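A single chain, nothing else alongside it, follows as structure tokens in the form predicted alone.
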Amino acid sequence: MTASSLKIIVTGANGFLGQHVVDSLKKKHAVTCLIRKKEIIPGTETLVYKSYGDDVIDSAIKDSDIIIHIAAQLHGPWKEMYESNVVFTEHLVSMASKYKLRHFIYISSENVTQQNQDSYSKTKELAEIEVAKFPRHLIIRPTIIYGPGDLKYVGRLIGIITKYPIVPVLGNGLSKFQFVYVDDLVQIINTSIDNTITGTFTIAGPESICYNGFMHQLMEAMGTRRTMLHFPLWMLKPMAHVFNLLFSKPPLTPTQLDNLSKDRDYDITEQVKLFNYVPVSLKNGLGRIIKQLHEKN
């Protein structure tokens, strides 16, 4: 079944992925953005909610066809994380069931597949259980998302490479990752909407590459070279545990270090066929980011 113009709710619309999703959806659909911070998102109806049981959420869902739930809390005390990532999701699913929405799309995390025990991974896993109660659900577990506007990962690395002659690398840099370009994820969401695709999928990019190789490709895209200085993970783990206790948004976490010691190697053949898209290569994706940065400057 192909969708015409629909009424779609997007949570987390002012985040990195949310902005890209909304920019694409609003070209065809009526988009309502549910956010916590007062902000105008052009081309949409922007609603600010104060709590997870806010009436504004109920009234918005009542008149909608689809929910795309992207919002998530990454760090914080367990109770706070549980309320943000699980209780809020449970409420959205309940409202979607009450008003018989046609589709519930949830952006989870690859972390769920890695048996991580941190609060973020566990609450995403518990949230998936809630989403699965809705009969027409799609759970997407993306790997590391990158693209224009990303300040958390690739954007931060670009800043380090630009400013410093030596680039720190956590671990030996040999573990493999499978970065997914943000436009690929947007295309997957659009195809899911048009065809009401359901199920649970880990979404990865086309190449599995070690971290050292990724850094070399990034520096090549930037047209520069830097010396990489490796820090053993065993040296960093005590520091990460201290950061996790002291900071609400720690610069380094034990889970991040655990992830650096695991290889990712996903076969995306079926994913590409099902969602009908051509994945962006890492080289082209990084090139697009650098090109946009040059255009801005």
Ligand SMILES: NC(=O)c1ccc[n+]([C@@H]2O[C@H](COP(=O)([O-])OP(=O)(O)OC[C@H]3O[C@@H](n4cnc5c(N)ncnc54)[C@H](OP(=O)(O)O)[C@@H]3O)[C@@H](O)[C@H]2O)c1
Contents of the next structure:
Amino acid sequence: MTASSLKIIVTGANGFLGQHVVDSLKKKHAVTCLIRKKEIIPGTETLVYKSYGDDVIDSAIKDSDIIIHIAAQLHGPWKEMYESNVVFTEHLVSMASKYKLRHFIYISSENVTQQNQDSYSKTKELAEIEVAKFPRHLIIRPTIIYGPGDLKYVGRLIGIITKYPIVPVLGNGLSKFQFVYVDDLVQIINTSIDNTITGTFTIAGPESICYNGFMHQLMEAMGTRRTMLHFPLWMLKPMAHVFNLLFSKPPLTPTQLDNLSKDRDYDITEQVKLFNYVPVSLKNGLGRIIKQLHEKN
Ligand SMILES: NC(=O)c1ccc[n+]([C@@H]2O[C@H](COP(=O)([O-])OP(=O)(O)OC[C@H]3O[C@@H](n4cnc5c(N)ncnc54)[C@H](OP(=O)(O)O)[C@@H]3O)[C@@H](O)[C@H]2O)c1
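Could you switch over to the form predicted together with the ligand, since the one displayed so far is the form predicted alone?
Next comes the full complex, this chain leading.
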């Protein structure tokens, strides 16, 4: 370790955001990834835990400076989600307090600001309450994150546009979104670590754009055009509830539909100043994803 290098625990290190965060942190810090399944994450120490109270978690945290808690269960029955999102967080917070860590960084979600009643938003909200018990905590609430490796939102849309001549659009497509590029979050986390920034922040991208406009930009970045077919939200709601009950990874959730009918238009001036970074524009972000996809194929 170099003089300014810290020992950092990352949960959710094998997920979309976690991989980007770890790739950046490991250049400077000693990173320990706490994960559920045995996996090699190059350049880090990976520890597999069997339960949320596993001793492996305790001994990992004991020697660390910072926890970045990214892991979250996105769908599933309430009891299971409560265990993974709230009980796990509570345990990490108590370990961080016991061993007097210098910083606890929690990746929450902008959903918690929207009064959503679904299990994901509710459990993230309850987890925030646990995190806030730790004195030097930072709670980051991102809007939808996009970037290479995302398969849930923009990544899924790219798949649909690639495969089909007609692209379904949920709702009238007029609600505004403010996607945030994954590198912006990585920058924010790095600055937060360097300056031990604490508090709770909603983090959005630099542009608020209606969904139809976003789809046009995405297709332009892909160098293609598709016809958009709009489906009214009232028609999709019952379907989303059924999907939520039937699938562990539902193709459509009630929360996604709720989110589709709300406008996002955050002023990010203060966020950019505090975290000292240059936000990636939507055009550049989409361009980077498509470039990477071309390089892969
Ligand atoms: N992506 C977005 O647009 C977005 C927006 C706002 C907030 N967030 C938040 O950002 C974080 C990362 O999201 P992501 O997009 O990177 O998600 P992701 O790709 O689905 O990764 C989720 C991570 O959490 C772990 N995980 C899932 N279920 C778990 C459980 N029951 N117990 C313990 N670990 C579990 C996964 O590990 P396994 O491989 O073991 O399943 C994986 O490492 C989450 O906290 C999410 O709430 C994401």
